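Below you'll find only one chain, the form predicted on its own, shown as structure tokens.
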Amino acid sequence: MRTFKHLKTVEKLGFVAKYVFLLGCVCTALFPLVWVFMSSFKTNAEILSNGISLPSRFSFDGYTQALKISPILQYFFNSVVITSITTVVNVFFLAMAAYIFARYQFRGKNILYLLLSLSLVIPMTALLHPVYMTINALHLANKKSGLVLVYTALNLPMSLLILRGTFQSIPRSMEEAAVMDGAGFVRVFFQIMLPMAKSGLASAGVLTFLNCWNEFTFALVLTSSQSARTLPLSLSYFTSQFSFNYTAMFAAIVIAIIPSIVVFALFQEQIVRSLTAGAIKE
């Protein structure tokens, strides 16, 4: 393998340009996060005088004020409950549906899958009115269960797409060997297919978690009390009557984004593995 000093001049320039480009992408992605995090320790005067400077001292006053100004802890708990239940329900039921779409033939299969996939291109704002009317008719407005139902449906097409591709990448010989050993459909699915599809399950679960955790519009329309409202809605407290308190607002943003970053960091390897699984031929 040739080292850097043995490369030609053009190759060296290309090598350097590639890493400069990657470094620029990383800095562009990280700068807003670092800026918000550092600003949460500043005072309002420091933020208004020089937005990109370091804080003169690290103070947690912004976090204390954020907890006093808005019901962040209640909203945080609501988000954890709603997002966790939605993720589990979405991944569990759509794993079964995706397995059927990937392995079995039945009348109307392609049409049904096409209809479910087409919902990916429907704007979320176009669904606000029918979803609101449906949830009201089911008497689930202003309830956590209503948001769980809506979020599960909204994340259905993406999870189905990921999990179907994951099951298709698993060799059929694994199922055939299990059937020859006397395993039935249920045992094949739960003991053979699900463990082998863990990367796809993790990917679908993480994407569902992130979509639910950061969703704002449906949570705003379908809820009206603190008992069901989610964490993104708490940020509205700092952009209306408390818009002048930037320190508390940045602190609230940090509290809201930390779970998303942690979850993605923990499962990023499985996500990458799942997204590249479609390139494997059976």
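Residue numbers count along the first chain shown, from 1. Just so it is clear, the model here is predicted, and its values are computed rather than measured. Heads up, when I say rigid core I mean the largest set of C-alphas that superpose within 1.5 Å between the two forms. What changes on going to the form predicted together with the partner chain:
With the core held fixed between the two forms, residue 232 has its Cα displaced by under 2 Å. In the core-superposed comparison between the two forms, residue 217 has its Cα shifted by less than 2 Å.
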Given for the second form:
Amino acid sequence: MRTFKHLKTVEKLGFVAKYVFLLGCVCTALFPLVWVFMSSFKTNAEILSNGISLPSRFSFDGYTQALKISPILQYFFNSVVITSITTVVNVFFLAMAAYIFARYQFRGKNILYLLLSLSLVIPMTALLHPVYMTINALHLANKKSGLVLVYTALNLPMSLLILRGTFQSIPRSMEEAAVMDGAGFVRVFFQIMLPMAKSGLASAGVLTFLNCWNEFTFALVLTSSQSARTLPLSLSYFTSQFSFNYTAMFAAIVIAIIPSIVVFALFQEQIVRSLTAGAIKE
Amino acid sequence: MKIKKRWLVLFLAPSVILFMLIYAAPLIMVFASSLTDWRLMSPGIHFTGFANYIRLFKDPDFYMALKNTLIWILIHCIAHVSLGVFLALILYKRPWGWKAIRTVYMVPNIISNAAIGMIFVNVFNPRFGVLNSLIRLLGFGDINKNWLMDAATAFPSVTMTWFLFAGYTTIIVLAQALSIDESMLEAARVDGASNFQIDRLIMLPLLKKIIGTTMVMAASYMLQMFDLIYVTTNGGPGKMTTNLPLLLYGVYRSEYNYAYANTIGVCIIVVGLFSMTLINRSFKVNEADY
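Condition change, the form predicted on its own to the form predicted together with the partner chain:
Below is the whole assembly, all chains and molecules, this chain first.
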């Protein structure tokens, strides 16, 4: 094993440069977050007198005020409801379709699959107004269910792609054995195929969850009152809601990002695997 | 295998209905209504041919938005993706702490854009923002620059809210790089190739397709960028940081000119198809890679 001491000068320089770069990347990612976190404990006067000083004392005043001023918990609750329902519905519906596409032949199959997967290349922001009209026509505007419908569709192409691949990778002998034993189509799907496709279901689920949790544009267009607005939207009101109470505003930002960071810390391996699942073929 | 027709229909129906409602019908509506004079208060909807497109090509706001969109796509596809690839090329050699670095660098990509936007509104705040505070600390005078609202700095400032956070590109390229057969690299090393040569002559060509894929993703992301701009500058000052989605939203929500908003929508779709085709051609990313 060669140690740092035994490297040539050029290699030493390269080694140092590499870690300077890596440190730069880490700081870029963390510094803004750490600063916001730190500022949420400072008093208003401290924030205004010096933006990068350390807090003189730790108090959670900002947090209690933030929760009083902004209905952040209501938005959080809406986000949880919309995102969890969307994730379950999306994965379930797309697993059904993906299974058919992976296993069975029928007339028009290739065209139908091409159409469904083409939706991956449609820039959805181009369809803001027509999607609103559709949702409005269904009487779902400004309702959580309207957002659930749109979000389920937004993640349709990715989930289809991932799940079809998963079902294709499961050996056919599994189903054939079950059919020999007299299991019907529905039982084969629920009792054999779904449990075996767990990894794909998890990947599609995580992707759908993240996309919904962070979605902003359609939430902005499709909602008009507190009852359906989601957490990302609540952030855009902070500037006006908190006017000059900066401590509370920083606290509110921390409250809004903490759930994502906790979930990422807990499930990072699964999340990283899911994020790469759509892009990489193994 | 055989399947009863009713199961086939039942299993496909939810996805097909979703597709019809949220993709197919709106797509037809966006093209069709761009040829009309549909507004909120108009007495009826009339076919007006290409009038909206003629207005589009005379609209200075449109050119500003198109220019910004294209510049941002270009920056994102080239500089942002390069940053991610460069980091992945360091991390795949598994240096000390590589997993932790990968995870930490990914954090800004996990948080919602609205939150990142709000954070940067504060970072760039003229009074207590990090940037001005740092400049004051380093002794460059009492600066009170409003980075996001100053015409000279608004565009680069908005760009900084997403430019450096290439975690998504990094983990995708890194996952591909880690799946490459170690023995191939070992053979090159035995033959005396330096790390730099291995990266340039072996890794990059092997990663070409996946880099193309991340570029397609980057282009599509930038084409549809809305939240970060909306939260930070809302397209201002003037129209300096407006892109196509923001222009569309403005026409839709303040002018209530639905037909013209959808004309901009058609334009977004066209720019999307054009840039995807271009990237796919140059990187030979085939469809199976998505």
